[in-house]
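Listed next as structure tokens is one chain, alone, in the form predicted on its own.
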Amino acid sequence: MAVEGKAIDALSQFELGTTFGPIGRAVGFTHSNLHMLIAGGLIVALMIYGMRPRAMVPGRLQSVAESAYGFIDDMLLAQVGPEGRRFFPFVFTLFMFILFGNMLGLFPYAFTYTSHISLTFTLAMLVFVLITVVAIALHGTKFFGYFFPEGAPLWLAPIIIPVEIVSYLSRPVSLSIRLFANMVAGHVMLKVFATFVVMLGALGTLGPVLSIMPLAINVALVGFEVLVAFLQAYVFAILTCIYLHDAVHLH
């Protein structure tokens, strides 16, 4: 709990620091990098060891692995169609990487790498570049017709085209800020109420009694954050699928 005097320091949890001593400092290996590797290792382990039994009646790990696979596969089919299956590895990796990053940050002393705008914007730019390349590769110069809907009056072109271009270019901004803002806001609230527990608990006789309320709120917030962690990964993945639908079908 970060309490400096009588002030609550809720933002220090997002500060980047190097790890692995002098070697980490030399190469700039941060806590964020470490937790990305941990998340990647957990995802690989889940898929390898979860699917290894291939049992008719799946165990817990196999059920989780199959559910994650089926969830993204169904999402791509529903949003993009059969053509969307070619993008399954990208969307599945994106969803799992964000989900595990969100979930890891809920553990004590862990770091939420999805709380940094630099990472979320990088992920959003990957999506943006992919959908643009796919659209141009599939449709060529017809892609630029996306910015002026067929059948629209020609005299509206000076208004419609700039609006459509701005809307298209804002996709990575909205994707990145949505994920970043939700992760930061949730963790700030958790730390604020956790600090209230410590501060009220130190007041004396009535302290432990007064600290029950913020403690109960924090327990509820943890459950809410688990839900938000999944929802934000889902929103990022489904918006990626929607953008892929636009790129594949050009509408």
Given for the second form:
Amino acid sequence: MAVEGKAIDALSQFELGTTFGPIGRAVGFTHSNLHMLIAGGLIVALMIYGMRPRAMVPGRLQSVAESAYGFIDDMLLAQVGPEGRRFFPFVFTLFMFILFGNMLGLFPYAFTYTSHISLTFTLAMLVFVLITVVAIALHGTKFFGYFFPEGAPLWLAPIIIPVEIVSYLSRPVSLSIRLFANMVAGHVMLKVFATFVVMLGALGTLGPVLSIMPLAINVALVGFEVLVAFLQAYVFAILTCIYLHDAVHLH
Amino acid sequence: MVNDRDAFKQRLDAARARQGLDRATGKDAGKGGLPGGNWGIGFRAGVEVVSALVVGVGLGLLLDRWLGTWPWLFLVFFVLGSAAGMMNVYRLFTPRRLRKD
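Now that we've seen the form predicted on its own, could you pull up the form predicted in complex with the partner chain?
Let us now look at the entire complex, which starts with that chain.
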């Protein structure tokens, strides 16, 4: 898979295949779906088993669950304000789903479902539809005033309004591209340097010594990818919060 | 007793702040912003421009196909997309708290 002939094949890791044999093929159940289910199961398990002791001084699992809860709660309070509390379930689910997807993808043989634009764009459209519906529900037709900042000269309206609309529509695109591009870039780099290890290792007597260099890079890259996996989930969640702030307060 | 009452007041204040009953002031306002870092900001700016262009060009092409006005709406929306991209980047570098809200 890594080395086919002399070429570096870094993209086949993103190919979708079906799992669970003939049953999976019949219903089109892919690796991606399987990993989403695993991530969902792990999140539920973390919250249920982590919070089961209900200890005053939390154990390890409980403090993970509590800090994840507190992290998103603080983020919503700081970015949206007290009104943001009611969006907690949505933002928390989104954050945990993306975080677990990114982290699961770092395990060997695992599939990174967040590396597919179809998934990230679906999540971003979910956010987009939510913020639009919330803004219209809370502000009615005043929502459309959002596209024309008050105080701007009226003759600029034919320019400002289309630009604002395009800018508003670009939100889900930039949200999804950011997550998808980060995950793809990280995994491609990992795969390329891993291929260098194999290629250099087959180079005769000096090869195995030289192949330590790309191996060292890969070790550093994995650490970096853990950071990126968390950071991208955080950025997705906080941008959702910022958009929610705009929807609730209309500037 | 005095000590107890102070402790209660502290806990009450903490609880009020947690529930957002007191308006967050100063210290809390800047917390939880977007992460900085040169690469992060550069990448974000690039993504903002590209996504605005994608939306602009996409809208232009769709409207052109619908109305049969190729290539005029495409050109118009290309310019609008670039302007929207620039505006996104400008928003990125203007702190949200400074804008009137």
